[in-house]
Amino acid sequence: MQWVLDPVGYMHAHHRRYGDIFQTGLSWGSSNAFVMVSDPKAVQYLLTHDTGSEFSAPGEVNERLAPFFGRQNLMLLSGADHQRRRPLIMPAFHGDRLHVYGQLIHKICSTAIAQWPLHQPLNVRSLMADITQEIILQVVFGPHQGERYAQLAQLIRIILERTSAPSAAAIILFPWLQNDFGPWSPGHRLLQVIAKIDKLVFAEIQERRANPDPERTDILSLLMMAQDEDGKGLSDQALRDELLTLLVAGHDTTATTLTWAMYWIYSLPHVQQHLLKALETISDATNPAEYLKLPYLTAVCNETLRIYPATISTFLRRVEVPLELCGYLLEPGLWVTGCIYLIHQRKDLYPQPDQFKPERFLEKPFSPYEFMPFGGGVRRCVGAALAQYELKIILGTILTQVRLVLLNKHPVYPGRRAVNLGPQKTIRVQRIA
């Protein structure tokens, strides 16, 4: 029940008992109890050794989250299988790709920003997510919008409203709150709007198929197109699956992400004219490249990504042979993950842990287990690099066109936001000019 409605208190109060390596008692797939490592070091023994000889990352350890985004995806895909799919999707978030989008980002964010009202209250998680949300839709399907494009975006919103709460987080993490129970059940309810996302998303590519255009650039589009070592395209199933995760997932650890960032960036004076005097150096303010250059935006980015990470731990990995780890021996079929939260407050990495402070990026650098947001080994979120330019992009966007402030009077905690962290309380903010 901690784990559920508290994880923060969960893994601090595990860490001190038990220090860097423990199990949990807790389960997750198809594991009855895992273990939880925050040594840095471990953690890289864990995700460069996870390709089947001595460690695992098997995705039907997902499976209570086949209900919401089906089979046949990066993250229920297991051995060859996924290996086969991640070179499919990985083109469509490098490379030339993103300065598209961060055109794309800027445009979505200014016309957002223009509608934000003067002197009233806002809620800084929807507006975020309002802006987020704009922008999958159109890097999936592209900026042609309709009366599908419109449905889509109110069924995901619904979604996310139905299993962002701590409450309503059991139905992910207890899998049989899914089942039909009929009218009344939060499965039924829920199963539903997945329905009508469905026939929305098979008709938009039964509808591609029909029509191609080569001209388009979208990832709906560029999947379509995509093909295997043997020639081989994804299926319409497959596209639906890679979608909808996409389109759930895609965003909303992204919004999470930006409302927290506003908060520190509202909440320190310090940290907002710092930012401010930065963002007075472009030489124009509507190319978003200029905001990527920016090393002291790059840090308040990384530094909210730090304190409190969307995303608590990696994937979990199966030990396929005995080894040991941390001084332990673990078993072949015992289930290890590295804890993301737990590796980002070791306080000799970052000194006063709890204290935002984007200078600790600039000072030095980390690798990529003491500083990992986006996970690591062959399980690392593939869109890192389009969350990242959106953070950046947003952030500074925001903070050239409008004068905000803050209106929570009190400090704001992490909590639970479905399988993430997220604000436990809403955060507010008013714009003054």
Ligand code: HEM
The other form holds:
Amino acid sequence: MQWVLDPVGYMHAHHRRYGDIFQTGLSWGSSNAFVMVSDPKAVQYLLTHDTGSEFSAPGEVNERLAPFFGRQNLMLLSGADHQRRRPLIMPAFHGDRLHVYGQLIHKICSTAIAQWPLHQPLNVRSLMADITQEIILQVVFGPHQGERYAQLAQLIRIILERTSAPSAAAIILFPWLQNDFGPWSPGHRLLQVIAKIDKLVFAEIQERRANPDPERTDILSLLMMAQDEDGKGLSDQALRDELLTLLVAGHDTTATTLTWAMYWIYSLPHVQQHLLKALETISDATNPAEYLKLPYLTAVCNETLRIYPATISTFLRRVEVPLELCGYLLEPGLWVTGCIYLIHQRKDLYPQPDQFKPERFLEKPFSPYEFMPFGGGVRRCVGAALAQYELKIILGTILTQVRLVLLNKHPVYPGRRAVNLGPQKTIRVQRIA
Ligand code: HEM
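Alright, leaving the form predicted on its own aside, put up the form predicted together with the ligand.
Zooming out: every chain and molecule, the one shown earlier first.
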């Protein structure tokens, strides 16, 4: 119950008692007692040996997410199937595509800001979710208009809101609640929303199959053209599962991180001042590439991802052969996760870890296993580069275009948001100029 209601308290208490490696009594999918590791060297070992010989990264362990995302997507695929799918998705998030997304992010953000009213309390999470959702919809489906997209956006928001409150998170953590126990059961209502989403997504796929357009560069078009070595393309079901995964994974974590960033920037005047000064050095505020070059803005984004990472830990890896980790013998079949939150709270790496200090990232470099908001190894987040683009460009655009004040009078701490972490209280701002 503590893990469900107070995951941060749970992790600190166990770390204090047992140190950098401990076995939890927590179950997730086929694992009923996984091990949490927060020693960077051990996590480096875990994530550089997770291709199958020492550790594996089976997707079936994420079975609890199947009612939402289906089984034919990156998060639930395993082994060779997973290896074949990643190269189909990765190009959509790298190289020239990111440059195009930079323009898109700036445009969507500026359009949203123009509608923020003056002198009224504004819910930061809703503002950020509106922006990140529109971005991921356009990245996945391309430029779009019309009723189908408006409905899709609304339904995805309903799913996220229904599963994000600590009590509602129970629906993911206790999978039997996903069953349909009648019209008023949470499982019934969730399944209804998913059925509506499926209808819209399958209609879009059918329409595109009927009218193929080789000029399109959105993810759905790229996935529809992709073929494996045998010349076989993805089925409608696989396309739907992958799209839904990207739509949800691709905006909730980013919206949470942006919400925290806004909280820190507007609660710490020296951080805000420093950022505004850095932004003054930009020659063209309409060119998103300029925001990416500001070291202090990057440091603020990194510190936001460090102090309260949206994702508590990596996906589970399974031990395949007897091996030693942090002085303990691990038997085959045991499940292990790298605990991102606890690594980021280490006092030896980050003195005063509960303090927001972007300077840390300007003073010394951290290894990919000391600072690892996007995990690592064979399942490292495919959207990491896009997410970092979004953070910098959205924050830079907001700070350049409007003046805001934070309305929260008390400190805000992290709490459970579905399987992730997010602010425990609603963060509100008011636009003053
Ligand atoms: C601040 C934002 C984000 C954070 C903190 C985050 C974090 C993570 C983490 C920790 C993992 C697991 C890595 C592991 O097990 O080693 C992951 C996986 C994943 N992320 Fe992200 N993510 C973010 C944004 C995104 C975006 C924007 C997308 C897509 C557009 C995305 C799509 C995915 C997918 C599909 C996986 C599964 C990869 C696989 O199993 O091969 N994420 N993410």
